[in-house]
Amino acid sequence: MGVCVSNLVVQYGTTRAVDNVSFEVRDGEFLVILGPSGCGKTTILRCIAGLVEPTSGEITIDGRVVNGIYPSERNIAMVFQNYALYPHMTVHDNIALNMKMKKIPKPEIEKRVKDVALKLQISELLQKKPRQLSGGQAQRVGLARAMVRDPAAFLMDEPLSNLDAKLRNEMRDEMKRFQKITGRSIVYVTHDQIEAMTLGDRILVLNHGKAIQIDEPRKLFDEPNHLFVAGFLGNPPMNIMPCDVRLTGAGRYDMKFGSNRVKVEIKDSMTPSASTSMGFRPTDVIISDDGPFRASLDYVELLGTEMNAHFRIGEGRFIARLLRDSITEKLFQTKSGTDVSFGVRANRIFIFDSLSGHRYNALLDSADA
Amino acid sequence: MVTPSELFRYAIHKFRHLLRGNGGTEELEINRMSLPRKLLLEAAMIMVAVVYVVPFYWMVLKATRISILANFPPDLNPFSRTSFNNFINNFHQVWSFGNFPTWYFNSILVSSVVVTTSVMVGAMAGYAFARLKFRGRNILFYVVLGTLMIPFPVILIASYVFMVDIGWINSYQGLILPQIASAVNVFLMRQYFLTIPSEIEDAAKIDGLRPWQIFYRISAPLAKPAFAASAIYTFIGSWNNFLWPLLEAQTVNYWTLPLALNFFKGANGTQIYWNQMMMADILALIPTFIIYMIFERYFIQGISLTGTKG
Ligand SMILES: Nc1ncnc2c1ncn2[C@@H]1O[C@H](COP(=O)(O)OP(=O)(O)O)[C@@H](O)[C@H]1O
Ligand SMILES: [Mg+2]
């Protein structure tokens, strides 16, 4: 049941818009596809909808392979970023068109239109034309048009990104409610990580047409298995510091960044010559005189109850997101260029291969400056 | 200075005022102008109006004269009692002289068939070029565009010979068919369809419309302004077409109105009877005028759409 995409490839000339992507959307699951603009999110969605013919790969909806089947026969509904309402039809007719095409009897159509209009609070708008609607209202109509079909899955392509920030927050709650009242699978595309984190049961992170990681939001944030995910999620995202690596024993390595050294045990194999990076989240930095590392302070930004302290280590830079307390407050008085001692919360240092982006399964032994 | 575009919008504003007794609701720059600027604009408008109106006035005036000779002093009032009698007289002469009912019928038949088919063909071809993916689409489109570069007189003789060979001289199909193929309409329609977001058509596919239904239920209704513009331009072109009917219609029965006007020019040997000719002109203008009155809104829309305005 749900939606299953396997080995999907879409090639446009020399660009590979979707590169061998596989994932499954479980029945009733809210799956978010997250990635930067141009990474192939829309193309995946359009393949599921049947608007783009995949170069290769198989798409299954509700247990049925739908490759080559006309969009309306796939038992899906789609919601568009620009709403894509029919400008020359009333809201009522926009919602009713798909039922008219199916030759559903008129009284039944009226009943169902009324029903969804009530659920999405657009009953007053039924006789209006799309151009008379605000952005939020237009997208509600878009949702109603999708919902009235009662499909196996909803496909949503950045449905909130044309709305202003305040409305977007309201509509985000609306989307959650939408999932509850429909109880159907939702594939939701966005480039906004807050939307992805708050809405998704699971998130598929996409980059350059490749599926990078699919996981629950919490797992994705706490245990990114790829450099791209680490650098994409979080605001500010994870600090990535290039390291020099030296093999010291079986599976044991010395990693140096600036004058700082970390001894790690790596469970999977690593070539010592490979370029390696160390990552830690800005929120996991602890400023403390007995911290194992040293970095030179660049400048400090006040955010209110928190602050961003910018540091340099050699060529590298990183940010610490700190709560203001008696210790961190001193950084405001510290001169730029001064060395500061710091540590990173236990088990919150990640080791990545800089080229492939792969995260090593690493265990921290000790750290010192 | 008053710019041409201000002038144009003001002219339309004035014109609507004249036709409907209101100037529309849109806010015009003119309403916010200073007095000297307004006066300047008004003066410019009057001059433009004079340039346009004088020929019409002269046409009506000439149609109310008895002979080609000028009276002295000239009577410049076309609405006097004698003028009216002369007018009726000229009308009878002209009407009985030629076969106006047939010419009206021919002109209306040819123009209406040309307009409907040419616009439909243009819309469908334009839609195909804008939306459908098929082999050779771009090459074909450039070929269509290329025909825009060829002036009609260049292919005139070839077309004529072709018509002779297939025996279509003196026939309605011969009058109509060559006027249907219009690269302008194809191009105009294609450009307009390209401005419609393709997601609307995607939504229609998901809603269960097949490509043909998408065209006539969604895309075509949305392209109404483009339909209006190409219909108007095609109508003007076809109604005023002189060169092609001149070759094609070699008997009086297949003449259209422009040929009839030409006939009055030379009907009486070398002498040109201006009064009769102007009378015929008025008769030929009536249908155009009626059509303009009915579709005035679309004329203005069409002109604005194709960017002829300043
Ligand atoms: N119809 C198309 N023809 C050619 N290239 C396309 C087409 N649609 C998308 N692309 C390319 O495929 C890539 C992915 O596009 P898209 O799926 O729209 O990305 P996203 O939705 O993540 O921003 C982009 O590089 C885009 O330029
Ligand atoms: Mg997109």
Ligand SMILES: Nc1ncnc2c1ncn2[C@@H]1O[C@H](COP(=O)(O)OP(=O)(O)O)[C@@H](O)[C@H]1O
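We call the rigid core the largest set of C-alpha positions that still match within 1.5 Å between the two forms. Note that the structure is predicted; figures quoted are calculated from it, not measured. Numbering follows the first chain given and starts at 1. What changes on going to the form predicted alone:
After superposition on the rigid core, displacement of the C-alpha of Val285 between these two forms stays below 2 Å. In this overlay on the rigid core, Val91 has a C-alpha that sits 2 Å or more away from its partner position between these two forms. For Ser134, the Cα coordinates differ by 2 angstroms or more between these two forms after the core has been superposed.
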Contents of the next structure:
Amino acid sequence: MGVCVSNLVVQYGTTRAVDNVSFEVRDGEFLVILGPSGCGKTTILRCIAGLVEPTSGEITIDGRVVNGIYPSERNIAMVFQNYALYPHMTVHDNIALNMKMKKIPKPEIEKRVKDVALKLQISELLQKKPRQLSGGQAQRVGLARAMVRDPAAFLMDEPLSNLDAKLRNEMRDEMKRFQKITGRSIVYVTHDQIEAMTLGDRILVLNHGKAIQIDEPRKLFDEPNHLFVAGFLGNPPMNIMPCDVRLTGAGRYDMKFGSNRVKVEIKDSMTPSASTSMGFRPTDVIISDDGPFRASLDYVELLGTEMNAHFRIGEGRFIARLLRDSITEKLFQTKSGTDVSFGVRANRIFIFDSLSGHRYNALLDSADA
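Now the other one: the form predicted alone, given that the block above is the form predicted in complex with this ligand.
Below: the lone chain, stripped of partners and molecules.
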């Protein structure tokens, strides 16, 4: 039945660390909570674990309201960033400790330890001490200690952040395998968008304690409903260009950025004086001699078979992520400050309210240089 968080608020004095957040983790789902440092994601995780008492709101685990219930009685397991292994104990004893404290019979303990060690491929490590383990091995021991409890859900607080880049890539595969082995719900906190996009069945994007958008990774990337989501996901992130807006008819607007114009029909309510931004992904930029827009080339970065071309339009800047071909290769010989024609793939321009972050339901009629 998973985990359900309803109208969760955590307030410290006048500061709301978590501001009326609601979401559901489906049974067996891998849900990632993604956001910048200080946005409240770890606080939410600690509320689910029972380590932080919410100011208001309700938390249910497997259909049971757990507000006010001790962490040990919530039937969840938490995996921490620093592994939290006892250095004087063997791997075997670290895994078995919680079961020993619950006075589970020794034969049952031995069976569970051996089973989980086999599944996570750490059987040969059972008699070693934590200081003898690599970072990846220590992380798998931390997972084994959580897994052996057979909880209703796993809570993971940036468990890969202490590993180097190569090992993080390897451990992402381990995490997906871990999910398949356990079949349990996982709530995974990270500030790393690559982890979020590769691991999550769905991602909850958080900022300033507020839930901004929750959806499948592909939907979040392709159809962000908020300016923050558009700018936070993607490497490089979505290009955001300020626009001047002029009303031309009922629901129709002329949007100008630099010397470029886009004609748009807005289905939502909008005032011509609204602070408005246009967004498009770097990978959706097309360099073409007959492109409808023009921008000033700043510089070009070589990325092997790809390149990042940096442009200016007035005070705004944007990046184009381009494959190297006969057209884009010319940019390497183009002087800085030269005007270049470009376009954006059909239906890949988004219009946002710059103040609220709301994405307008917009239909582009045409684009004129």
